[in-house]
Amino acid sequence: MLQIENLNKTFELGGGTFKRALVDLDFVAQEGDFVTIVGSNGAGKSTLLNMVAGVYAADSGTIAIDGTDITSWPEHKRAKFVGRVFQDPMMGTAGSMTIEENLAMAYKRGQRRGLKLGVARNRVKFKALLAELDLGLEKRLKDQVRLLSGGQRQALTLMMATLKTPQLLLLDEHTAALDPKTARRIIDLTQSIVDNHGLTVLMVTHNLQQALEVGNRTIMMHDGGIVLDLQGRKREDTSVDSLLEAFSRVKKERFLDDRALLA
């Protein structure tokens, strides 16, 4: 479904210094995979999602969805096929617009249709979908989104990202800014939406317990590459402690390799 081959991305930090964010990265996600992604800061997790979404151009390598090479596609062209939810609940919605206007904007993604027409034609549909969230938002269609709580806004963003069923859903630490109770609710909502639509998902998280409990596959990134890929029984038998041990082992091995190169 998603196939990434030999993907590289380097950022210039200034002063003649560079950061290799992704290094010869190969990755394949099958249709229906729900992949959780862990790793330390700077490992390349968010860069990977940004590359798939089209935010950054690849230095080299290819990205394909369902056999179609999208490596050179701009972000707006990929938006029809790729849904995304960010860590900051404010990023996925327009705060000065109403709930129904935000939904209409998401619904008309990739279409030439006026916003007002989209609201009028789909108001009943939007109301029914919001009712499924059980947050009372179906009674607030004309409220500006800026009036919502962080959890309500993130739930709305999640609905907007999947309103027109995407081929791929990207979740970039989408519960990190929420309190534990709200985060749990958003995760449950995420799982329900993913199951109902049979979505393929990449989800970045720093919560290792969440990484092992949600979805069907966990990968660990370090220094721009994938150093661990857990699936099936191997993933089921992996604990948070063993995941931490694996991460410490990888860092130590990389450190020793670097020392050997400098010797």
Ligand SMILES: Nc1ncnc2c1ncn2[C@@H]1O[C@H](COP(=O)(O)OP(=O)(O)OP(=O)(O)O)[C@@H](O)[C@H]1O
The other form holds:
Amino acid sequence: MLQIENLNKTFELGGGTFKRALVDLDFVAQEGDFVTIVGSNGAGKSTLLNMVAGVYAADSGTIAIDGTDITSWPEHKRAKFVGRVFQDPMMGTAGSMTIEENLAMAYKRGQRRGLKLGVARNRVKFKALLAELDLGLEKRLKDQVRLLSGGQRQALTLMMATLKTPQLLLLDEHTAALDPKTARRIIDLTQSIVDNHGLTVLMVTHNLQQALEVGNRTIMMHDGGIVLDLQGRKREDTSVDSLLEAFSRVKKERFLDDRALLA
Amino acid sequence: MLGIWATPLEQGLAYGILVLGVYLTFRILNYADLTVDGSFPLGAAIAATAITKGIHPAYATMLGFFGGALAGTVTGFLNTKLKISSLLAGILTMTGLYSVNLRIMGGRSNIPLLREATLVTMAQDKIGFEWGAICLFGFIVVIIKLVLDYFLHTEIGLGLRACGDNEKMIKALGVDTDLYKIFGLAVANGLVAMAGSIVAQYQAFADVGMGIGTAVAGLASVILGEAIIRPKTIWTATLSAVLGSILYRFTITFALRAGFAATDLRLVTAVLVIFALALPRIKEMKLVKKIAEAKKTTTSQVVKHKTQPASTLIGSEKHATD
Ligand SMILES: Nc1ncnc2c1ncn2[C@@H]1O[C@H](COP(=O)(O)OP(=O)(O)OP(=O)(O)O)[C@@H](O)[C@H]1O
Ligand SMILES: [Mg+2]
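May I ask for the structure of the form predicted together with the ligand now, the form predicted alone having been displayed?
Once more the chain from above appears, this time first in line as the rest of the complex follows.
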């Protein structure tokens, strides 16, 4: 469903220094895969998601969805396939606009927009969908989104990202800014939406427990590459502790590699 | 009947078209657009030249709109595609427009329209001298307000509003934000130039220097209207823009009556805008002070309680329930 081949991305940090954020990255996700992505800060997780969404252009390599090469597509064109939820709850919604207006915009994701009223006939549908969230938002359709709490905003963003069923859902630490209880709710909500639509998902998280519990596959990134790919039995047999161990082993190996190179 | 308030009301309504344009860039696109100082006289130059060439003033006014839209497109292109900062992009277009406007006016810096039939003289012939201009401008500005209200609730309109609110988000939802911004700037400057066309017909001349300070005057009007109405919806926001425009002209008339020299008004306007822009800051500072005072006056015990670590807090709560 998603095929990434030999993807490279280097950022210029200024002053002649560069950061290789993705290095010769290969990755394939099957239809219906729910992949959790772990890795230390700066490993390149967000960059990978941003590259798939088209925020940055690739230096080299290809990205394809369902066999269509989208490497050179601009971000707004890829939106047809991709739904996104960001870490920052402020990021996924327009605060000065109302709940129903935000939903109306999401309802047109990746489609031609015209001169028809945005909300109008869809209000009933939005109300019903919001009622399913059980957050009382269905009574606040005309409230500005900036009046909502972070958790409510994130739930709304998740709904918006999946309102028009995306082929691929990208979640970048989308529960990181929430309190544990709300985070749990959002994860449950994610799970049920994904199950309902059979979505293909990439989800970045720093919660190793969650990474192993949710989804059917876990990859670990380090220094711009994928260093561990767990699925099936192997994943079931992996505990948080052994994942942590893998973390430090990876770091040490790299360190030794470097030492060997230097010597 | 209207006495001395006729002129500011007429001006307020005519400039209301411009203020709606400024509202569109400043509040919807979140973009301080200085193209206005050039697109306003551009509209005047186009309309005046067209009218003296015998084109019907209604068409001349529309030509003015399209001229302004073109100017806005240029600014939008500079900003989105060439990545020139919004302020500089506006200044560059405005500067270039000065020469363009002189060209359009055939090298003259002023075109009189005294002998020409204009939309204003036509309205005055039909409705009467006192109410002609007011009815004409009022009609146009209300139509534009209503069209804008509708448009900003359409699918494209929602996308445009999101461009100014959260660009990253609306891009992720599939909107070509560059294109939308260019479009928004085009419509806004079209309105500004249309206002220029109409003001030229109202004062019966176009002058190449008539644009100086219009951007800031437009901002002042938007801000003034918001201060009075405190709009929460699009409908009330566009209304407050028009009312702000009228209020601004009234304020100026009042200031002149109060003995301000006409040449001092730019300074008054600038100070007004600075004050309005600084207002949130001032409020913030007051709030900080209030919180600090509130902290001082609450008992030290409460303050201590708050800074206790969570674990001991739970402990003490347990104690209290015992
Ligand atoms: N726009 C950018 N410009 C310059 N450098 C960038 C940019 N985006 C990412 N980087 C760099 O690329 C590297 C990978 O960043 P990325 O955000 O992908 O990490 P991450 O795995 O998401 O980390 P975290 O867990 O902290 O979110 C980092 O060194 C970062 O500084
Ligand atoms: Mg990240």
